[in-house]
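Here we start with a single chain on its own, the form predicted on its own, put down as C-alpha cells.
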Amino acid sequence: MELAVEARSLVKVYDGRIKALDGVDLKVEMGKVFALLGPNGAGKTTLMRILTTQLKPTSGEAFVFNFDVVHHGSEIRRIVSYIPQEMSVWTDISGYENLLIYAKIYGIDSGSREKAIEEVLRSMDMEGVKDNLVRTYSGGMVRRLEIACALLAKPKILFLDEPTIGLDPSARKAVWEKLTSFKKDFEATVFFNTHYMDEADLYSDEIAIINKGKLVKLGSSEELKHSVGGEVIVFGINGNDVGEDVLEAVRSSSLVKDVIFHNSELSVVVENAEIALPSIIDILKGKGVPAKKISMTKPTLDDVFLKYAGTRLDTIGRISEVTQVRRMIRRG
C-alpha cells in the first residue's frame, strides 16, 4: 500500500497559544478520495497548509508521497495543486490569459502550452468561453477554471479547500464529475475539506472527522454511519430545558444507544425506533419535557458528525460568508 500522505503526531501552534493542530495522525491511501469534516477553526485549512508546505509544523511529521513536508518543500510543489476557498485567478482578464499564466508559472515549456491548455479547457467543458472575462463567468464556471489551472500540472495529488462551496447544486455536480474523470484518468489522489455532508458521502473514499485540531473518527460513510448504529429519534424540545438529569434518564434505557442534545433537539440513537419510541416519550413526560415533534432515520452522516464533534456544521453561514467574498471578487 503506497501512501500519498502520512502525518504522525502533527502540532501546529500560532502566537505561541493557539494550538491548531493536536497531534493529528494520519493515513491517506494513493489514488483515494479523501475527505476532511470539521466545524470552522477546527483545523482543516492548516492540516491542508502544511501538506501542501505554505506552513511548517510546530512538531510532529508530515509527508506527502514519501517526501517530508519540512526538508523536501520543492519536491512536494512538483507533484501537488492545491485550490484554496480564496480566489486564485484574475477576473480583469480571460479565462485563456489565466491558463496561460499559469503554464508559465508551472514551467510547462513554450512548445506544450497550447496543447496542455486546450486539454484543460476540453476537460472542464470551457473551450466556448476561454476568451471571455472571468468576471463574466458564473460562480460555478470560475471554480471550473480554478480547477483547470491547477490541472495543468498534472499533480499526483490534488488539494482542494471546499471545492463547491456557494454552488447551486448542478455546478456542484458538474464540478465533481470532472474532478471524479481527472481522478480516474491520471490516478490521483483527491484531498478535499468540505461543509457539504452530501459530498463526503458520494465522492469520498474515506472520511476523516477533525475537531479542535484533533482527528475524533476515521473511515468510509458507511463505517462511520454503522458507528453509530441503528437508528436515529429526533425530538423536537421546546426551548433549551433538556438538563443533565433528563439526559442520564434517557440515557439509562436498555433500548437507548446514545443521546445528544443540541440546538433544541434531542438525537436518540437506538437499535429499533419502534420498540424504543414509547419508552423515551414516557421518560420525557415524566421529566416534565414536551415534544413538539418527532421524526425517526436512520443514522447520516450529520449524525455522524454530531456524534463526534458534539455539534452540527454551520453550513449556511459559511457558505452564505464565501459566496459573497468571491461574488465581490469577481465583480471587482
Second form
Amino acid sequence: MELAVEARSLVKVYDGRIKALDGVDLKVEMGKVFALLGPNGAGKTTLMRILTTQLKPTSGEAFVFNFDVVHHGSEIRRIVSYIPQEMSVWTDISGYENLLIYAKIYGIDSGSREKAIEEVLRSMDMEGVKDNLVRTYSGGMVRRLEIACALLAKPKILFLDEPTIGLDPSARKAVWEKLTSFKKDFEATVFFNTHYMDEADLYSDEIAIINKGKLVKLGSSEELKHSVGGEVIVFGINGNDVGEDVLEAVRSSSLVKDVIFHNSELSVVVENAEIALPSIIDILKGKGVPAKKISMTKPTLDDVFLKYAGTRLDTIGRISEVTQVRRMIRRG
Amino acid sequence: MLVMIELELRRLKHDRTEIYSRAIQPILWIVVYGPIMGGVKAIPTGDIPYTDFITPGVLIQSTTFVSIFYGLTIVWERESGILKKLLVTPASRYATVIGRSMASGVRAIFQALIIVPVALLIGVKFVLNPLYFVSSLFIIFLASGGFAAISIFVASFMKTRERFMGIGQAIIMPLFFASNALYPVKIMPPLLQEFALVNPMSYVVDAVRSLMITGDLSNLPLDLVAIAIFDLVMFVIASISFRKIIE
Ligand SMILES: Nc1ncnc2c1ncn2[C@@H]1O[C@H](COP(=O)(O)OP(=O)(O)O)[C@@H](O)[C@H]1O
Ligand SMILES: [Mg+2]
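Same protein, different condition: the form predicted on its own was shown, now please give the form predicted in complex with the partner chain.
Full assembly next; the chain just shown is listed first.
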C-alpha cells in the first residue's frame, strides 16, 4: 500500500521555546480518511502546516506521497489541497468569483475552467448562491465554498484543519456529507484535524490521538475503543478529592482493569459493568467515598482520550476559538 | 500574478466607497490649499501656478496612501486563512508577492482617475498629450508596486491592523513633507534636501510632474532609474519578509 503521509520523529519548536511537536511518528495509507484528534494547543495545526510545506520542521522528516516536505515542496503543492482553520476565501467578492480566482491560481486552463467550476458548485450544492457576496454567506456555506475551491485542484490528498469549527450541528452534517461524497468520487486521501470526537468517530477510517505534541495512540475508532478494554462505570463524587489509597483499593479488585479520577469523576474500566458494579460500590463505601451518581457506558473516544492523555478533551479553548472565527467572518 | 490584479478589479467592482473617501483629502489640497498658498506667492515655483505645481505631488501622496494601506489587506488576509492557503497552491511565492504589490497599482490608478478630473475642473493646466498622460499613469502604477512592497514588509512585523494603521501614517507623512510634492527641493533646509534626495517619492513626483504639467522630460531617465531601483529593492525585501508574515 502506498503511503500518503509519513512522518518520522518530527519536532517543531517555535521561537526556541514552545515545543509544539515532540517527536511525531505517523503513517497514513493512501485512500484513507485520517483524523488527527486532540485538544486545543495539542499541535494539530502545526503538524498540518509542516505537511503542507508552510513551516519547516525543527528536526525529523516528513513525506507526502514520498515527496520530502522540506526539499520537494513544489511537487507537494501540486497534489494537495489545504483548507486552513480560518477562512480562506475573499468576502468582498462573490462565491463564483472566488472559484474563478482559485481556478486561475491553480492554473486550470481557460477551456475547462467553466466546466470545473460548475461541477464543484453542483457537488457542493451552491449553484443558487454563487453570485452572492461571500460576506452574506452563513458559516456552513463559507466552508462549503472553501471545499469547492479546494476540489478545483483535484487533489490526491485533502488537508482540512478543523473543517467544522464554529458550525451548528446541521451545518456540520452537511459539510461532512459533501466531504464523504467527494472522497468516494475522487478516491482521494483525506487528512483532517479535529477536536470533535464524534467527527473522528463517524467519518474516519483511522484516528491518531495527539496531546502536547505527542501522538499518544493510533488506530481505527473500533480498535481505540477496544483498547480501553471493556465498559466504563463513571461515579460522580461529592467533593473534589479521592485519595490515592481509594484508587489503589479499586484498582486491586480483580474485576477492574483501569481507574482514572478526573474532575470529580471516577471512571472505572471493567469487562462487564453489571457484574463489577456491586463490588466497586462496596469498596467505595468501605473507604467512605460517597458516590452521588453512577452511570455505565460503552467506551467512547473520550474515554480513550482520558486513558492515553490523562485528561478529557477540554472545551474551554474551543469556545474562544469559535467566537474568534465567528468574529472574523462578521468583520469580513 | 495577473490573477491578483483581476481580483483587485473584481473587488473594486463590488465596492468603491474606499476609493471615493480617500479622494477627499487630496481634493481639499488641490481645491483649497493650492489656491490659498498660490495667492500669497510664498513659494517659488517658476512660471507654473502653485496649484498646478502641487497637483502631481498631492496625487502621488494619495496613491501612495492607497499602496501603503494595501498592507492592511495583507494583514487581514493573514488573520483570515487566505495567505496560508495561497502558500499551499502551485503558484510561486514570488509571483504572489509581486502580484499582490502590483494589484495595489490598480487601485492607485483608479484613485488618480478620480482626482485628475477635479484638478482639470478647477483649472490646472495639464500637458495635453495622451501619451504623456498614459505614461504618467504607468509610472504611478510602477511606484505603487514599490510602496505596496514596503507595506508588505511592515506588515510582516505588525501583528494587528490597529498597529498597522499608526505605522502607515508614520511612514507616509515624512515621505510626503520631505519630498518635492509641495515645494521645490531647493528651498528646504539642507538636511531635508539630503533626505529628499533618497526619498523615492521625490522621484515619482518629479516624473509625474514633468509628464503631466511641465512637459520638460530632461530629468525623466534619472527618475525612472531611481523608481526601478526602488521597486527592485522593495520587491526583494518584501519577498523575504513574506515568509515571516506566514509563520
Ligand atoms: N506561530 C506560532 N508561534 C509560536 N507558537 C505557536 C505558533 N503556532 C502555534 N504555536 C503554539 O504551539 C502549540 C501548538 O499549537 P497548534 O499547532 O496550533 O495546536 P492545535 O492546532 O492542536 O490547537 C500551542 O502551544 C501554540 O500556542
Ligand atoms: Mg489548530
